[in-house]
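As structure tokens, one chain now follows by itself in the form predicted on its own.
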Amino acid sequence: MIVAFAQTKGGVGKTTLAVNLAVERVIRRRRDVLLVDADEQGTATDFACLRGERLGSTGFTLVQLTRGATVRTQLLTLKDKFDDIVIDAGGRDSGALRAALTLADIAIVPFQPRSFDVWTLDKVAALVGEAKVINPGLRAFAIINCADPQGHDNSAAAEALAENTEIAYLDSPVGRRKAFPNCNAIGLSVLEASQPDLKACRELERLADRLDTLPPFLSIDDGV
């Protein structure tokens, strides 16, 4: 299963989720794994040396691509070495972000709830249905991620992504919790640290065994 977290806005959490997911697929399902950064900033990149020099060794397989063309070639010669392949794609309209919806049998767009990033669906969607002319497997869901605790927001927010006829809802939001920039900051997934936090634990084995359950090739008219 190939994963691309994708946005075309910074600050939602992309990676924060693209490497905690990757660390899940190896700890809870012994997966081979290989986490891509393609994002500019290498955050995913920083992450992995973290967590190389905690623990002698990520666990997980990291290349760095940030070139559209390279994106795609690299990722054809490897696609068929590793179990799973998850992408951090850059939080901008980039010729990375473009590449990985090629190749991607999943794109996770990530949103917090703020009108300012919901109103950013459009953009992406448009992304996702012109990979879908070379792409057509691709399923894109949108999650809200650093969800607030309590108020209007996270519900508005999911009846706005909800709309959309391109990327589906998915409902297994993730809530703004400080054990994601904690453990980020060590290597760490919040699944592996030493007093874990449980609800974010649970939010995120809940979005990734969603993800392992999804129908192949599911539609946007059957739901989610």
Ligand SMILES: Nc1ncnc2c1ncn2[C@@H]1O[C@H](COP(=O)(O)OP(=O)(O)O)[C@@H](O)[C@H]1O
Second form
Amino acid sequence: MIVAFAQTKGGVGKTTLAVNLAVERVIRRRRDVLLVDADEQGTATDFACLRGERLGSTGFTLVQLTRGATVRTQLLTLKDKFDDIVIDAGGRDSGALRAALTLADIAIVPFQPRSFDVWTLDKVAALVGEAKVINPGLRAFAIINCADPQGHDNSAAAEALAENTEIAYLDSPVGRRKAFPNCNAIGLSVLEASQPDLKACRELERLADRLDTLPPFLSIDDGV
Ligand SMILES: Nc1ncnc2c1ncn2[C@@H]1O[C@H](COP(=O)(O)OP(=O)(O)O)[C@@H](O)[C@H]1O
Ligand SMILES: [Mg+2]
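Given the form predicted on its own above, I would also like to look at the protein as it appears in the form predicted together with the ligand.
Every component of the complex follows; first up is the chain already shown.
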């Protein structure tokens, strides 16, 4: 499965969720995982560096590919060599993001509470629509990251997406939890902390489980 974390906005949690999902698939599912850092900022690469220094081995393979043409050609070469590919697709409308969408099975579009604006949605939806010309099987799902404990945002998000034909709302929010930055900073997933934040772990696991059971088409009716 190729999963791309795709958003033209920065700071929404693409890298955080991408690295945590990559590690989740390695340690919980024993999958052979390729993590593609397609962001020039290289934050996922930094994470892998820290992780390698700390653990001796990252457990996954990391490549940094930031040029659109290279993302596509390399992914075509690599896609059958790994069980799963997780792509951190950078925080702007880049060639790398567009290329990632032309090969991904699933695009996860993280949003932060109250930033569920139509403008950003339309932009990402347009990119998904364009990618589907080449990659008709692409399914895009928006999720809330850094969710407030009250959860009012969930219904607002579902509402904002109700009319969207390209992106469905996936009701698997991830809360704002210190465990994410704390673990990121030492190259670990939240699942590996010495004293794990169980809520963070459960949210990550739930999201990861949902990805494996998503329908093979984009059904808007029930939000997935
Ligand atoms: N669920 C979360 N809870 C708390 N902090 C988070 C969460 N997700 C991301 N962050 C923090 O928010 C900041 C931006 O996240 P990042 O993954 O780098 O976003 P992006 O890759 O979209 O630019 C980072 O400092 C990260 O540690
Ligand atoms: Mg990032």
